[in-house]
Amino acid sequence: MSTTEVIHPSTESDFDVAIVGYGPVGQALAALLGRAGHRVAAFERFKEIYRMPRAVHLDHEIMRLLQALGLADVLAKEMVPVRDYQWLGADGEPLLRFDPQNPAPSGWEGSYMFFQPELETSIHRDACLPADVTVERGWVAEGLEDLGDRVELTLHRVSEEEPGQLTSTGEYRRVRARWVVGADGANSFVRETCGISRRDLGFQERWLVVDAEPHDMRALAHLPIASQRCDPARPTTVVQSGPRHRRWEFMLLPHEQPSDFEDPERVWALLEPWYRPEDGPLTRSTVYEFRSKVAERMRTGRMLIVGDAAHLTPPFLGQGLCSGLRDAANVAWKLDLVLRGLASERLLDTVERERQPQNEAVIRFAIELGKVLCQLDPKAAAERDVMLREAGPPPPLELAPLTAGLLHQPIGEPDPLAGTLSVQGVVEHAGQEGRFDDVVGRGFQLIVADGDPFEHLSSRHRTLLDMLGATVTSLDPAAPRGVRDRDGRLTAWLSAHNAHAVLIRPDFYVFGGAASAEAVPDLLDDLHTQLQIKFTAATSGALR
């Protein structure tokens, strides 16, 4: 630095948590963490929202995420949701259908359409600055440094005189945080800074983006909410993102320039068949490259790294987005219990044991899906029509499960319920009626089939429950704690499983089951053990 620079010097630790990037995945953890009671704030480099539209899709994991922080029911008023997804053949005559689950596991519908500026909006304004989340824009993130106790992040301050276009100015500070979070994308400066390496998991195409604003929806409305054409001459993305928003994507043939379509002739041309420009204005087009990677770990001392920052996923699922943000209710959890001291931070070490299989998993399929859209050769595309359509109806989209990290790990059988994603159910209790969340509460979540939740537990067991925040649940209305399983979804879904209860983690994503009433004990130790809470002398005193 220069003589001239200023810097300002920081407190022994300004905040807990100090987050880099402050998209919709930095803003989803700074919420989550700020609601928990923490010190967060999150610094980025632009001075506004960014307006141009990136994702578009989001599945009811995530509608379930935003029903945490209180937003889901307005923003579902503000997208479209998906009932009928299409991939159409080299003929133009439907190849794939997938029907998303209504309602699906989540207690919302299986996909929705959306406009991502909408959702930045709504995080930051009704979930951020009501969690006294520290919010800081014009400083870009130069230094980081692990102190062991805590990390001191380098800020330089910039002007922002043209949107994207960034100046210095020459004023520097230094933050220190108990821990740094880079939700920071791509070229995450987190990452590098952390030297964290990344394999490439081999799927690199470009693609023209083109989003455009309607003046009349209803003239569109003809078109699909989402479609994939795998035509050979050009593979093209036709979707609604969100109830006044329409975007196309068209893949760049070998022989093509992303400067190619810096001319909007061209890009005009493309559009022709579904969108003309008295239709309305185009908001953006600008060329992609979708690439597939993912990073070799997420922690590195007190730093870790989520969303785009840890891994990169083709489009052709619609799981970017999403991803980041199953990062960011995996890391809010954990951090927080670390945060009050209840868990060793040897529990940040399974978030990249539990995120990474289940992402590269998502890119994996997202390949296959892009192989099936991107084949160019008009043979070869004939013959995957006639194969796929003689193979009949594709098995629904479901994510894998959690396979490793925090999960119930019983002696002899696997714990089939271990690691899977948990059902919500709309339930009643003391005259209110609503999905389970809203009813009963978040957290950690014991639900039991029937009778007395707390009937085989110890004082040690209901004291780790009251510790930990857990609610506690009968599905038996007359049971203490009980409530009445209105949709019957969830007697359903224990039913299933022979299980008699379940215990659900804060990210939805279930520890484990217990077949009896008797073993719900058991299940308890297991999450005691794993967790390594220590019960204080006051907590000990309570157990005698």
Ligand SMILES: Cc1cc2nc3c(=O)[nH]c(=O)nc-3n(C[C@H](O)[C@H](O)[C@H](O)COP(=O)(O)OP(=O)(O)OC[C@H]3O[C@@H](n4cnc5c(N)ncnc54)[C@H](O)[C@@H]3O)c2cc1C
Second form
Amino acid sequence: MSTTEVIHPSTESDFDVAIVGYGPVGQALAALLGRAGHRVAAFERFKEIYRMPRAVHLDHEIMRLLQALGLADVLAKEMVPVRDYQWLGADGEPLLRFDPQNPAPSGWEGSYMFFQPELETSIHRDACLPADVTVERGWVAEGLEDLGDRVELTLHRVSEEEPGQLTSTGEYRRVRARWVVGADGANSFVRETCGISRRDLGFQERWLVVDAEPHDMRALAHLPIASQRCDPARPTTVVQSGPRHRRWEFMLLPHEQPSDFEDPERVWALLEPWYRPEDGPLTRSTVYEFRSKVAERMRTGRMLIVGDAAHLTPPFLGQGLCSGLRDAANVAWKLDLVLRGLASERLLDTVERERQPQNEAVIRFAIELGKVLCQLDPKAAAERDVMLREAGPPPPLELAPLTAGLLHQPIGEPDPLAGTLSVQGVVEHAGQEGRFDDVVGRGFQLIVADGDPFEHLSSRHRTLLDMLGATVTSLDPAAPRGVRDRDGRLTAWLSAHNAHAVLIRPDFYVFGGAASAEAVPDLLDDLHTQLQIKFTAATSGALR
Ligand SMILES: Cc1cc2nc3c(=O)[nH]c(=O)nc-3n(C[C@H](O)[C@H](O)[C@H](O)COP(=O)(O)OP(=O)(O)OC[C@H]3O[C@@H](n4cnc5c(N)ncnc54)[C@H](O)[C@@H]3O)c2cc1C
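Based on the form predicted on its own presented above, generate the structure block for the form predicted in complex with the ligand.
In what comes next, the whole complex appears, and the chain from above leads the way.
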């Protein structure tokens, strides 16, 4: 720093959590923590929400997360559900047709196409601001120091005369937070400063990404909502991005350079089969390098990384952002318990153990799909086409369950429900009918198939559930805490696993199941032990 630079010192503890980077993952994490009542600040280098969408697809699990933020019903109207996703051969005829899931396990349709700037605007305006999240734009995080009981973040004030062109103002400032989370994207400063390396999973391809804002979407109604054209002459993605935008992605051939596509005529020539200048303007055309990387760690002391900072996924599954939002959901409830003094900070070590194997499985799956889609050899592509046409519709996409971390580990047989994604059904209670989380509540959820859910629980178990703010529900409407299982999906799910009860975590993953009412206390005891929940003096009376 030069002598003319101004440094504003920090106060003792400015925030509970400081988030570096206010892209979609940083926003979602800020909203979840802000709504839980914590003092949260997000620092972002750019002045405005980035107007150029990257992600266009999200899945049912993310809809349930948006539901938790109170946004899903409104946002669903600005999204297009994917009821027909096809892969087409070079001849334009179908190779594969994916059956839509409706409803998918999380209680929403399986997949949606959306316009990323609208999603980000909504998370910021309708979830972060009402939750009193401090959002400071025009600050670049440049220094991080772990002070033991908190972290000091050095921020550099920048001005942005032209979008994306940052210049120094010479002003610096320090803030302190109990925890810092890097949601600062692929070139993460937080990851670099923590010295966290990444493994390269070996996929690298350049694709031209073209977005358009048609004058009249009805005139383009014949175009697919989502499709892959597996043409060895030029693999191409053709999709809608919300109700008012369209997206094409074209693979660059080995001899081509990004600069070849700076000429708009080249771009229009590629678009010709689907879209012409009279249909409306292009809002951007940029070459991206699709990469595949996994960070070796997600936590160092009081610092964590999430989203693209922790993993990069080729977009063939439309899962990069979804993975990042799953990270946010996972980190949020754990930081909440740690900040409330209920759990030891060791709980945060489970973030990486739970998230990175699933993130890596998503990347590897996307790479395998990419290899099939990106086939440039006409002979191999023709063989692939025959094989895919014979194979018939693939099963619905299911992500790998969590395999380690904060999951029920009964003595003897492993618990088949532990680590799987839970089901959200439609229930009725006290005259209200709707999705379970809206009618009953979110957070930890203990659901039993029938009878009184408290039948075998001690006051200690009740206190644990109270401290966690858990909802407790019986699917027998006549029982205490009973609800009517309107669509029968929760009952069917428990019965398919021979389970009497299931305990769901706030990120929608199952902690564990219990085969009988008598086994529910063991389930709760295991949760208590693993969380290392500290009962306070105020609760200790109830615990005896
Ligand atoms: C062409 C393409 C298509 C895709 N399609 C899909 C899809 O359909 N579905 C899907 O799920 N995913 C998709 N993805 C992936 C998805 O876009 C990313 O995974 C997602 O945007 C990552 O979000 P993030 O918040 O982690 O990072 P980012 O969106 O990169 O946000 C990081 C933020 O941190 C800020 N920042 C960085 N460094 C600093 C610093 N030092 N100080 C302050 N601020 C900083 C940046 O300015 C930025 O705003 C696609 C990606 C591409 C490229």
